[in-house]
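Okay, so here's just one chain, in C-alpha cells, the form predicted on its own.
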Amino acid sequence: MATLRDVLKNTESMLHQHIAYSLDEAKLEARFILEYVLKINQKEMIQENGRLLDGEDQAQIQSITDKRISGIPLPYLLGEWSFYGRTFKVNRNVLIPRADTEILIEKVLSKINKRDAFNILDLGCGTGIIGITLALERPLSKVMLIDQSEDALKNTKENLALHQAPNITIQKSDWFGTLAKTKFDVIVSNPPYLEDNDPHLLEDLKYEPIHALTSGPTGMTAIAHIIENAKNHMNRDAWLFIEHGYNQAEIAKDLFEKNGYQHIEHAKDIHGIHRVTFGQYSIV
C-alpha cells in the first residue's frame, strides 16, 4: 500500500506529464480527485498525508486519472463541480460550471439589495447554478429557472434537491415560448455564443453539449434574440445581464441600445476580459 502523500504526487506527476498542464494546474486536479475518492477536505488532506490507502482507493484514483489523461473534463468523471464557494451536480448533458460565470453571479447582486424582493428569471439554465445561487444568496426573491432540454432540467432538478431553495421554480420552455406576459425584475442568461464553427468545439469543448455552446455562424442568434425579446418581459427599470464571448462585448452593447436599453456597462471576467453586458430597460 501507498500513502496518501505518495499518491498524490504520483497523480500530480501524470497530470502534468500527460495533459501538459502547469504543474499548479496538476496539483489542484489531482487534489480534487483524491479528495473526491477519499471523501475528505483539503486540510484532512494535509493532516493525513501519511495514511496509506487501500488498493479499491488507489484504483479508483488511478481509474479516475486515465480518464482525465484521455481528455474527458474533470467535473464531468468526478459528477460534480464547484461554483460560487458551493459544490453542484453536473453531468454530460450541460456545461461544465466555470469560475468566468462567477462576475454575472456578482453583477446580479449588485442590482438586488437583500431586503429587496424581486423576481428573476434564468433562462437557459442548464446545471442551474446561476439561478440557484440567486436564489441562495437573495432568499427574499422569487426565481424561475427556464431550458428547452429535458436532460438540462434533470440536472437542474437534482441541484436544487441538494441546495433546498424554496424560492424557485422550474420550468419548461424555448426561450421566451411559454411564459405568456409574465415579467420579471431581473432577467440573467449565459447562452450558447461560440460560432457554429469555432475550433474550439474541435478542442478542449469536444465533450461538452453543441447546442449549449454554438448559436449561428456568428456566435450571436441567441443572444439577439434575448435582447430583443427580453423587453416583453420585463417590468419597468427590469435589468437584463448576458453573458458572452471574449470579442462579443460591443456587439451586444450595440444590440443593447438599438433596443432601447440604458445605463449599459460591461464587466471583465478573472482573466481580464469583458464577459458580460447588463443595461436597464424603462420603457414599459
Ligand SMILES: C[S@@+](CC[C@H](N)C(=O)[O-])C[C@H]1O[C@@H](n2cnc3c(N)ncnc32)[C@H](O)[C@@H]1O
The other form holds:
Amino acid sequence: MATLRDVLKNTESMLHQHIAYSLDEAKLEARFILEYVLKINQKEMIQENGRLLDGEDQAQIQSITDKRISGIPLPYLLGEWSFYGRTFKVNRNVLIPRADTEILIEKVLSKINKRDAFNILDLGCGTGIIGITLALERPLSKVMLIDQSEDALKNTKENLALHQAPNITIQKSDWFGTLAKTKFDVIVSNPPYLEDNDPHLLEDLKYEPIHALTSGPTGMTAIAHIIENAKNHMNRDAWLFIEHGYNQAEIAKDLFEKNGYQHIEHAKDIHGIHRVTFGQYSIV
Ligand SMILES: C[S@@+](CC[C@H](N)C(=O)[O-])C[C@H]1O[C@@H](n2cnc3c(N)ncnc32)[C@H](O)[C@@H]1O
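Could you switch over to the form predicted together with the ligand, since the one displayed so far is the form predicted on its own?
In what comes next, the whole complex appears, and the chain from above leads the way.
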C-alpha cells in the first residue's frame, strides 16, 4: 500500500520522464488522473494526501498513466475534459476541447447581452462546448448546434443531457445545407482548418478525428465556405465569429472584407497570436 502523496509523486515523475512536456504539465495531468480515479476534487487531494490507496485504485492509476505515456491524449483516457469551468464528455469522434476556444467564447459573449434573446448557430459543434456554453451563459437566447458527423453528434447529445440546457436544438447538416432560410443573430464556428498534409497529423494530432482537423490543401476550404454562405443566414447586424489557425488571420480578414462584412476584428490567444476573426453583416 502507498499513500496518495507517494502515488501522485510517482505518477508525476513517470509522466515527466516519458512525455516531452514540462514538469508543470506533468503535475497537472497526474492530478487529473488521481482525481478521476479516486473521485475526489483538488481540495480533497490535498486534505487526504496521507491516505493509503488500495491495490485496485493504484492499478487503475498505473493503467491510465501507461496509456498516456504511449501517447493517447488524457481527455480520451478519462472520457471528459474541462472547458470554460464545466466538464464535458469527450470521445474519439470529437476534437478535444482547447483552452484557445475559450477566447472565442469571451468574444461572442461580449456581443450578447444577458437580456438578449438571440438566435445563435454553432457550426461544427463536435463535443458541443461552444454552443452549450453559450446556451448556458445566455439562457434567453436559442442555440442551434450543427455537425455533419453522426458520431460527433452522439457526443454532443451526451453533453446536452449532462448540462440540460433547454434552449438548444441539434441538427445534422453539411454546414448550412439543411437550414433553408433560417436566420441567426450570431454564427460561431471553430471549423477544421489544418492543411491536408499538416505534419502534426502524424504526430500529436494522430488520435483526433481527421474530419475535425483538415480542410483542403491550404486549410481554408471550410472557413471560406462559412464566410461566403453565412451571409444568407444572418439577420441585419448579425455577427460571424471564426476560430482559425495561427497563420490564417489575414486571409480570413480578406474574405470577411470581400464578402461585405464590417467592423472586422481579430482576437489573440494567450501567446499573442490572432486566432479568432469576427465581423458584422449589415447588408440584408
Ligand atoms: C475543429 S472541430 C470543432 C469542434 C468543437 N466545436 C470545438 O470547438 O471543440 C470541427 C467540427 O466541424 C465538423 N465538420 C467538419 N465538416 C463539416 C461540415 N461539412 N458540416 C458540418 N460540420 C462539419 C467536424 O465533424 C468537427 O466536429
